[in-house]
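So this first bit is one chain, no partners, the form predicted alone, shown in structure tokens.
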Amino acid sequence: MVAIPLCPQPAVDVVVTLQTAASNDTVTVLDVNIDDGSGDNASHHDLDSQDEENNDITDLEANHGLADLLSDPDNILESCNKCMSNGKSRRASLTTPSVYKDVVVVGNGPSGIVLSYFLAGNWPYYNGCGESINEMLHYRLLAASSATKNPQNSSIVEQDLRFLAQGLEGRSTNPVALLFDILNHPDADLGLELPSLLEWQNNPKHAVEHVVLGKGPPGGAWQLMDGNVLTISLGCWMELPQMNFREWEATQEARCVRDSRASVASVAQYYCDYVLAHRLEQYFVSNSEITEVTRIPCSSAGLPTICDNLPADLQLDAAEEPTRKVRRHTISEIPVNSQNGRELRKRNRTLWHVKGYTRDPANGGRKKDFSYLTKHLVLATGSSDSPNILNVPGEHLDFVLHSLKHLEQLITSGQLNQDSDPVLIVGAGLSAADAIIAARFHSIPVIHVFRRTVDDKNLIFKQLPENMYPEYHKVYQMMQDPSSYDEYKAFEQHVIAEIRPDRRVKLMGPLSCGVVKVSHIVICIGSHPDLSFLRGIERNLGVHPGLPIDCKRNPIAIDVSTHESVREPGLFAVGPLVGENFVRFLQGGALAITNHLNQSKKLPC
């Protein structure tokens, strides 16, 4: 056996193993192993096979004796180079090709759905009937329309949103969100359900090529919640443009709805039906998981080889790059002195490469990879990816839960019942209240632990009208006077210090500490988004750079009129990621992004 190391390139190692037969000098090449340093042996060829792609190398076996082969290493080098080329071609053919989209939306909840509706070419137009609602805004809209090329048919998408939204006040801190809400839900804060001031028109020429990626069916986190829970917002506040929630609900089978609120199950189904009713399903890729998002310069010369449908202007970028006279900057328009007379350049010279896979439930969850290139990446993932944790000893134990859904599964299965030890519920928000309601409904004893005082003005219960949310105010009464309720104990201003394997929990308060025996622990202290697929980019996106994204304390910092990141050109965020938790207001983000894309089209390339 003779091993001949060949190194055509420093980055590639090739070893050809030769074996001689006892009766003659012919050489049988049993194996060629090409290692390009990637750890991928896709180029490992068994040359005894009759594969067509190996014919060039099997010619080596037929035409060269051992002496000739050893005396002329160039023959080996040439043949091995052919093998390397074939191997590279095979590996390239196995690589998932990239597809270019003008916009890639990550997240298929209400934010992603309404943005897709806008991008599909549906634009809103002011109907001129809002003078009695907001006189100042009414005349601004008329003035803005008159300043456009087509005053009689000018969409809000084409107008100056900063100008229109000046001075508007409401429950959102985002002026564009307030603008859209006032037009779509006039006087909603007064409890009125007035007709929208917007009319919608679909025009295919306004459509933007896009894709919406979601982990499950359209609706996002709404599909994962307990369907029997009632929404905080009124049912009509959950609706999206051009599909009245009350009218849709009237066509459905009877559901448990109290007063004006809707069940989570109804809302989840509404969002699925909305996508179908407006023919948006062509843009949605459900059951998808994003594994990696990276930046690629538009000037990368190899882009056309990994993406067949790359727009011509991006291919031109790669060809022009060596001689382009463009000053790199982060402002919207860049003055340049170019020989071809173009005076402006768009600022975003980066593509986003989005990679991941889908699972096919009908085929045993089989994975299929996908790869997209885009100039505009929109994060619409919401805030429910990962539950917040206490970071106390023992939190990893199997009787510690972090969601209401898991508690309900235990109740349904009979593992938790009225004869169980108390279930300990941590938190003073609505999720904790839902857990208390679920446990007490089944007569399960409850120990309630929360850090705040019952008089804390920031408790959510103080912000909800009692006549609309009686169940939550009942929980608040229990917190205020626990001695009046059987099988309920409240530990105000207490925290968990330790969780022991024997299901004993050490509690600490300002004046005392103690140990309680429990059956299970349910920790309801909120959740946070998982943006790890951005591979570190997410650390620089928040209002406070370097800290994890938190929808309450550290949302993604954006330009409120465009929803574009102030630090990452071409990256946008909507919904809870920017602090908008109500469906009413997150729709303004879709308007802002569509407006920005429309304005960008008007810039010279």
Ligand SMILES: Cc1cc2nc3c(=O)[nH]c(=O)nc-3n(C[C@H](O)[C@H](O)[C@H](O)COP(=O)(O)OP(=O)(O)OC[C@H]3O[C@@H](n4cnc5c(N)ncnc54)[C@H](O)[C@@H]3O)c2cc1C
Contents of the next structure:
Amino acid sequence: MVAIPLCPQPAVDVVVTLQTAASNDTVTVLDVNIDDGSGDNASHHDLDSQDEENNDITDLEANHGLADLLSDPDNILESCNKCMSNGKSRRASLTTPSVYKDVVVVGNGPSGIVLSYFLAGNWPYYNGCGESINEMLHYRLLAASSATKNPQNSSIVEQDLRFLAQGLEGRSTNPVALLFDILNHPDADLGLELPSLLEWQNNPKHAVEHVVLGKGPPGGAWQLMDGNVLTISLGCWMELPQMNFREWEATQEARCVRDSRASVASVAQYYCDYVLAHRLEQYFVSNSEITEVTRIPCSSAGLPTICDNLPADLQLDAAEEPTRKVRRHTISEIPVNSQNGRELRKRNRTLWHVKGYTRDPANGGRKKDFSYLTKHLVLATGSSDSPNILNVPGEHLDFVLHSLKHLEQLITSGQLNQDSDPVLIVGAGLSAADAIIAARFHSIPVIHVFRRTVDDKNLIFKQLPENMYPEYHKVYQMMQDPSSYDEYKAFEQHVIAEIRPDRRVKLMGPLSCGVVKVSHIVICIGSHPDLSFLRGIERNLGVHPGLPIDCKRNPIAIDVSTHESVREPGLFAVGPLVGENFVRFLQGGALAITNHLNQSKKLPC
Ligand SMILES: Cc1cc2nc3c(=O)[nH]c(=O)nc-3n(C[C@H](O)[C@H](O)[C@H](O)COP(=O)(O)OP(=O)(O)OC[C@H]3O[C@@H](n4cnc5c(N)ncnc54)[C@H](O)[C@@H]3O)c2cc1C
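Please give the corresponding structure for the form predicted together with the named molecule, as opposed to the form predicted alone shown earlier.
Shown next: the complete complex, the earlier chain at its head.
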């Protein structure tokens, strides 16, 4: 019998006692008591009982050998957390100390990186040279800066973004995204590469305490895509402020500098280098997954017991608090009062509790829990986390893939080669085209199935200039005239009806149906965000409440000048989640959030 104290600073003393029996190499955990010190072992888990908790013990046993368990209390913490969250009884609570941050950013792709750059105290200033680019905007910028306290040195972060952005037009529907893009990439849509109209200054006084959490290294989706694929955008449009992409590319060993588009691998490397070059790594916690976010009223009852650095304005009057029964002080609930002619608006005092874990790659991927409290939660999770599925019988079979990267791995490992049965590729977008290009490059026969007709005017190929995207136009040619290409068969206006375990696939078209034999299936029909860590809050966030968030059809509804959710005060969103899919335009979101935080600092509490 071994007794192991668990948490370094537990809310209650939690002790796990393990009783063991060893036979040959197998060690069995017979009994686990989670003891909250009350002497009441109501959360006792017994192998003999047949209720739900039985599975928890099996989980514990399956997850760790006894030696592992005893040598590392973290293992027990993790397993017990699992047991307790699965089990019915929650008598004891295991508590991870919480850390307060002014802003917590979920997602470390380009959106999270550029926001971190702003929050680190880097503010943009108009250089006054844009009269010939957009005369109206030029004069508005001059007028806006003269309306501030320090007209000689006024940043756009301090100015009225709605006023500046009114009437701007371009390839985004978000006026602040257009404002930032016009200043950052003047006349880019005319194919010009003009110098930015922004100058940047770092002022430590403007820095906001924040953390950026992401599942992998900085770069987000770019770290997960196939590195050999070329960007759709020009390489220079992938850059973030104050680090010229072309100049950076020229310093790289591979020196694979291109005139126009960049490889995904170099964009991914650029984002990692960007974080280092601007000393942002102090704000980044990589290999971290947020598993749960809860909204808590800023009341002593709702706050976690352990948080040493909660700011004074969030610590409540103890005498006042017990009488309160409702959430208080959110922007939407507090009316704007007029007192002696002076506008008074109370600040948002709802807190977000952000929980998750960080994996330590140097330590076998071991998990360590974290817990943050914040007034400002920013969702920058992109839209690539969950591949869309067809929802047909057999889609779960192991030869059915949902990512191009997985296809590349099979090709590299030799599991797929020119002697394989055809690979069936589903979809008529650029990812499907990339999969076709990859397979044909290795002489693997392809069966291509897509729902639309080849003449559909919405096909993406029709929107791409042929001289810039020759590889995609080649695929489009194949779709139009499949009989001219060996080892390529196209099934236009067809869908998969069933995938059988013997790798036979039933296809259905408007006039016929048939069965084909394949080696693998690659389904490339897009992806959607995974916001399940919001535990239901996400259902209320879209422009169509009640429906899942979808970057095209149901983006998160925000106030475009602040990027704050129109329904959840204190929750912000950027990037594809609000319909901004391109790196050029998502950067306006960082400007809007920083502008809003700066404005709200000036409001009285
Ligand atoms: C195939 C393809 C090609 C593209 N080509 C271009 C192009 O040429 N030009 C262009 O401008 N854009 C392109 N895009 C779009 C581009 O990916 C986005 O513009 C950009 O990456 C969005 O940045 P983001 O930071 O908002 O999200 P992402 O880059 O998607 O990063 C979000 C990160 O958050 C992480 N995350 C999600 N949930 C959690 C969680 N619970 N805990 C922790 N982390 C989490 C995700 O894993 C991800 O790493 C392309 C996209 C794809 C799929």
